[in-house]
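First, one chain by itself: the form predicted on its own, in structure tokens.
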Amino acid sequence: MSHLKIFGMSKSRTFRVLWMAEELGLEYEHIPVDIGDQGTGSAEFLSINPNGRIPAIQDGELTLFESMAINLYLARQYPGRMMPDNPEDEARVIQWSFWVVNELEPGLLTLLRHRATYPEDQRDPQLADATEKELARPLAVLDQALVGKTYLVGEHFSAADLNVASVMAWAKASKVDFSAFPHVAAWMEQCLGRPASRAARR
């Protein structure tokens, strides 16, 4: 059995670090981890993430949690092509990690209740409708950086372009009107199409 141990569900941000693992072709161990009283919030799992919230991993003596620092962790560690081995393109993937945590996430993540998750009596569309005109100038931007490009980051497909479209997979659940941003479109149908994706949402 693999020293390397995902704790988390799918349906949350343990998906990106699922995403990760599968893209680096690692052996791993998945342990479903819902959130409450008995998954998130018992001391058990607390003794590994004492936020009580997933993802987290353990590998080997390391214990990790936060999403984007668990992937820029397996990106760095392990071979293969999802961290630059240069230090100004390792910046880049840093700083769209960091970005779009920032700038889309709190966003997305309110679309995404609003226009999904919540049940009917609960939901804002009138807040929804205002979040995603608010989402234009960040999509705007990140529009721009993908024109004339395939990737965030350098040649291959990295770690800048796989924790954004990790996030940005709430935007399509969330009926985000792409029309204005083709490039954005373009790049996540075929960042989230990549096979070590789908894996990851089993």
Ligand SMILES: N[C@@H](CCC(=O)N[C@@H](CS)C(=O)NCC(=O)O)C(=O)O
Contents of the next structure:
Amino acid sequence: MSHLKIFGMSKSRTFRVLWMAEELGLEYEHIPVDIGDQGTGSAEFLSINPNGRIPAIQDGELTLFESMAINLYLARQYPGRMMPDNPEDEARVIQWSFWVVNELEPGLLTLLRHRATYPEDQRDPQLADATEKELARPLAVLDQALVGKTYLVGEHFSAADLNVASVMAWAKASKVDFSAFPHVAAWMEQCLGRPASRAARR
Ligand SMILES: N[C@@H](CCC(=O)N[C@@H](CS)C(=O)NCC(=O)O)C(=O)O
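Could you drop in the structure for the form predicted together with the ligand? We only have the form predicted on its own so far.
Let's see the whole complex now, leading with the same chain.
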């Protein structure tokens, strides 16, 4: 096995990648690069990710940025049933990974900022409420996809569940009302409660 290095703080999107590495039982080196001139803005880190963002990884000769691309690579590269072995289900995993960063992540980031991370006096509760209303459409899509199912793709937990649930963790932190999306609520609790998810947050 090549030597895997994961760059970024676990409280950032790096959580997604740490969670994947834990699910796969990989040995890895965690380099907790933080946001700022000393971390993501340093010349050393910019040579790894010229975007100056976390997460990034190095795995042997491969250097990679973008959390979803990293997780799809790790799931494909290492055994552990995180990537289905048939092309149709693999495509479904990729579909959900693109879906979550396009349909949910921007709105959830706005919600997270205006309900949890911005200082109180910089929060806009009306913007947060309006954003939550807009999120009802993609959340209904996710809820429908989970009717009668334990996992998004196939019969077991996969990179689709991990990638979507890791973004949905922001919804939980933003106190989104899940009463209209009971399947999402149950699925999310189950995913985020996995030992590997807890280990990634340490
Ligand atoms: N699309 C990228 C986004 C990465 C990203 O924006 N990461 C944030 C931390 S969660 C960051 O590094 N921000 C630094 C900055 O904006 O200067 C991914 O999913 O990896």
